[in-house]
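Next comes just one chain, in structure tokens: the form predicted on its own.
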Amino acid sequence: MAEAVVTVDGWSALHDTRHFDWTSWKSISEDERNKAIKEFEELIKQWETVEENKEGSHSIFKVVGNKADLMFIFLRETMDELEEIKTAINKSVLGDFLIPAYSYVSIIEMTMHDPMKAGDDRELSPYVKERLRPIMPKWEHACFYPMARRREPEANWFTIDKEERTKLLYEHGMTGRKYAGKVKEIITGSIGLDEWEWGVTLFAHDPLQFKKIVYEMRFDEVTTKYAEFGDFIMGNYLAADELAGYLALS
């Protein structure tokens, strides 16, 4: 039996996409809309305080295309906190207009082919800690997609030996390094948590870089032979002070 690799795990992650009910939003008064926006802005301030204290992170994106209107990404220490955030959104007045479209639950992970480099459970190395508990960059664009490894007779990722997997992932990582400064990524594991096995969240100033990095990585053997992908969700960053403008009807 192939040997499983060791992972070190960090914050829990929730990708929550919503359709916005513009028809109902237009039917209420301007005063009601303004109150709903102000209430939601107060909710965002709470999230910002958590981020300032480095106890979690969040970002909101306007989704391009019709898969959703908004994508919320939350990173927190526990799943309980993620559920509380989802409930707070749903209980808000604005939440009445936010219709669930798709969600993805996962946990930030790093695969440690040499676990000694991570440190022990009580004291992670600074590099590893930053990767496992990151503050998401407030860059202009984000792209999220889930993925899994194939388990076919001639291409079963879980039957090849650890050394071969390490080599393939190293080569894959070298491709990614070409995009340092252009693309940042957060890898989350979702085996046992959601229908895919991993989630990938990419951030960039220029969305063209998403196309370039994913295309180039398709030629790495670890992808060509062993990877399966779900839907890609692409969004443009929505800052807190832009929310009112996004929801304005005039």
The other form holds:
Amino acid sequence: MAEAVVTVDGWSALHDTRHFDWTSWKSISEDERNKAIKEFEELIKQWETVEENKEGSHSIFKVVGNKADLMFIFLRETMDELEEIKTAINKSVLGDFLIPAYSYVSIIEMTMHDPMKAGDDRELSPYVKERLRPIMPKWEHACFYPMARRREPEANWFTIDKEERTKLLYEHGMTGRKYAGKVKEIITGSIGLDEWEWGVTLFAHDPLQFKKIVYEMRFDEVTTKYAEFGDFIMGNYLAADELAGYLALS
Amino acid sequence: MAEAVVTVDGWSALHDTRHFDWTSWKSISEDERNKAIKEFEELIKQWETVEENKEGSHSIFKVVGNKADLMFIFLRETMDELEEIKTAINKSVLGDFLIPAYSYVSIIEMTMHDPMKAGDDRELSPYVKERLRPIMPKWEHACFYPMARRREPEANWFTIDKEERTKLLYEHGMTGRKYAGKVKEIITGSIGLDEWEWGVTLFAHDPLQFKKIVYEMRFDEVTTKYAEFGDFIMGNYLAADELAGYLALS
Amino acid sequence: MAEAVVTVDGWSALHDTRHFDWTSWKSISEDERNKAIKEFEELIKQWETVEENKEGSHSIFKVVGNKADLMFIFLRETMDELEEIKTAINKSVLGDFLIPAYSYVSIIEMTMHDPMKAGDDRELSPYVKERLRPIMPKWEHACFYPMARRREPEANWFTIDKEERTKLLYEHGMTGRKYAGKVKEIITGSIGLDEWEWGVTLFAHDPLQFKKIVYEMRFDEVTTKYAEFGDFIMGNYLAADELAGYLALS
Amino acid sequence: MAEAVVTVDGWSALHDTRHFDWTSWKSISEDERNKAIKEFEELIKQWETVEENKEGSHSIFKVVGNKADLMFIFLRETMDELEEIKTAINKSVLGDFLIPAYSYVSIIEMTMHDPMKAGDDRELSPYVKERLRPIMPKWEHACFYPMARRREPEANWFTIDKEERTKLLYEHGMTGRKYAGKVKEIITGSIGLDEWEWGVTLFAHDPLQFKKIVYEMRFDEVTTKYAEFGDFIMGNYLAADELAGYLALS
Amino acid sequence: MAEAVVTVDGWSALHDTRHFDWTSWKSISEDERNKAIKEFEELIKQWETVEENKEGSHSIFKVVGNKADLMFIFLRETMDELEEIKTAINKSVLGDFLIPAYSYVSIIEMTMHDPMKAGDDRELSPYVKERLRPIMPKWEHACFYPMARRREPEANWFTIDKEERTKLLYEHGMTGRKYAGKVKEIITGSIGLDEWEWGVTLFAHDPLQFKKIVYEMRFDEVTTKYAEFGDFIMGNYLAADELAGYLALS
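For comparison with the form predicted on its own, produce the structure of the form predicted in complex with another copy of the chain.
Complete assembly follows, chain above in first position.
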């Protein structure tokens, strides 16, 4: 039996995607629309206060394609807060037009032993502490996808030696480092919480870099042999002060 | 042909998840909402009486993410009661807003021969009797997932020796014991009743423990080699006296 | 090439599950509801006449869980009658509230050569004739699931010798016999008619017996090696004179 | 690399299934219903003219079970006509009640070299020409299913020798011949057009023959080793002059 | 570890399919319909200006079958523009009737090293530059499908030598060349952006050629051994001046 991985864990994460019901939105008056937007901007201000206090982080993205119209990402200390945020959105007037679509529940996770720095104990590092409770970069694009490791007879991630796992993750990390400054990532663990084993959230100034990094990493042995991927969803950053413009009808 | 497992069985279980139709809920008057809540609180009181009489148990959870808004778990002596409860919810006024989502039907199950205590006959043990008809702990969080055992040529759970099965389950049990006091579990069998072979319901004070235990168990041989998992759904406990607050609109 | 199975075939079967639209049901008047129930009771009476004449059989079950609210099972001499029944339900007033969900189309089937009685020709047996056109037992619970046999390189049901197939089915039959008096079953073939290869409909006084028999059979070689299962749906018998009570609001 | 199959191709095919919205149908007046039926009968007459001119063929079936209520099959010289027919149905008044469900797009296809007659060139045969542009038999029942050939390491249809392919298809054809007069089939190719590689449309006087032929063929090596099947949908023939009766409300 | 592929990349692509809500369309006045069409024609004119300036390209297709009614394909320099176009469609009056269905997000991609011309550097070629930012041919039919390469123990595209990959793609290219003048294709990469790894968009005067080319390519080793395909969607070209006719109600 292979040695189990010990993790250090940070904020809980909710990726919450929504279809926007434009038809109903058009059917209410401009006045009602303005009130709905103002109320929602108040909600966002509360989230901004949390972020300023470094007690959480959030971002909103306009999704490309029809999987959703908006993707909210929330990081919070507790799952209670994440459920409360979802319900607050649903109770708001704008919530009537934000039809729930795909979501993902996970917790920011790092392995205790850093494959990139043998011997370090992550839990004690200030750098790690910050990565476990990160303020998300307000970069122009984000991409989310869930993934799992294979448990097949010919390729069983959970039975290989810790040394082998560390080596494969080290190589993977070296590929990732080539994209420093171009792509930032947050890894969240979802075993026991949602459908896949991990969630990956990438941020970039140029969405082409999502394709570049994930394609290059597909040649890493840890991926070619052991990775399974869920669906990918990609969006463009929506700043709080752009919300009214996004929702404006000509 | 391997020896078939003999089980001892307890209460029947219904995991019943629901989307809440907030848009319609907002469209009725506050008075109507209050009546609907009161009527539903009466239903809950009936369930509480059943629980006080140790003739069943129930819990309600606020689901994190968009898979559902509420998850009800009911344990009852008969499948008849479980169907009646579902229908009573649907007939209630609040039922108009509780849109049915994923559900799971199963029966609390233990193997006759305890892998942790060779030679014991579970059926006679008072401890086992209580675990077959348990009052669910009112802990802060619950997680449910269905699972199955593989029947592949290279890994066929149903063809390996009883001794091997017992050994693997013993190891698995030893991993579980590390979480004593942190995680409680109820195992239900659903072969012949629902889509997967078993349901696992976990309870914890801290939802991080769901990730910790399921991740650590993923390295147990019984999992690496033989387990297949369905989707995971996680929620936060909703006490009866918190229902009105949950449903309140500002 | 293995020798193809020759079957003897009986009545056609329709398993028709429905969600009940309680919200709309509540929105019509009690008078309209009563009329709808009476009209539907007339439909049921027609089905009862068919059953009394041994020209078909039917049963209605209250489904446990959210996959459906009601499951109708119809056995008829022709597929024409099955389509007419479905359409008659849809044309009825109650049909507006019986929202179509999962269904299954198949034909009662037995292999010509009984694996339990070498040498017998089933077609000539009065016992077999009755089993091909059975009046369903009005037992308290029913369970339906579709299944298929594997056609994989390591386990291909359709390439093994007829003798091997007969032996495996004999063992399987022996497991089934242990449940005589507890579980009755109807096997229907659906190759060329619906998504899986066979449908299995089980009847029991105690739903725990569904779990017991299907679990025990999972250890039979014919299952461990060759079986694939679809979803399981379980319900509680609803007699015609209980329909009004089931649909009554308070 | 195995030699690619050369096909001869005929009419394009659209299998278009629809749920019928009986609830809305009941909500309009009998007069409106009659107008809708008459308008649709005009549409059917246009299709009949096409068929009389041997420029296409069509059939309508009442589907058994809840996958759909009606299945339309259209054969036409061009994909343009098939899209126009779909849109004409949708623009008609009856189209408001014919809710689109599963569909399939393909082209009637035969291999250039007939596995049943070595050396023949199909393209020149008048028999083949007629089979590529067939008037569908107005038999009582039809069954449609899509299928594909495996491309697995142990069984890769697209890498085996042309001789082996021809031999396997010859055996398959011999099984089919046993059903002459009982089952007619139209094979359509959908590689590059729809989800699977081929569509199979069977016609029979007795739907039991669908089960018989597909079951017997399942033992052919070309099936046991190389075939994957999609879902099956079965229906009963609806003649044009039966449409009004089908749609009549008591 | 195999050498990762280096790509040269062009315009971003959005394949956006829509169901048309004919029932609601019929329920508004002819005047409202005309206004909605005119407004949408203005949108199209904006897209045409972009195309005339060679800053993007677009096409609209009438889909055959029920997967969708219309498929829009947009090529633009940025993902921002693609999101803006989607939202502009949704905000338009016609958008109320264009119900979002399947979509696909990708970026036009070529490998840096052309398998057809050893030694060439694609990035410098004017021909390649044009293919990375192509004006789509206004041919009568288009077909879209997503695909991926296998990562299985027996067939792992991402672990084979670059030389082997080049050889297999060369053979594949040779098959494609047979269809010069009959089929044009645009390959888009979607690793990190959408569910599959690549999107393939084919254009043809005769839709039979879609079947011919994809069928013949299925015998190429790169396909038989390494390819997995998603669903295929096929449509007929709709010119801007045909839109009003398409939407006209007799």
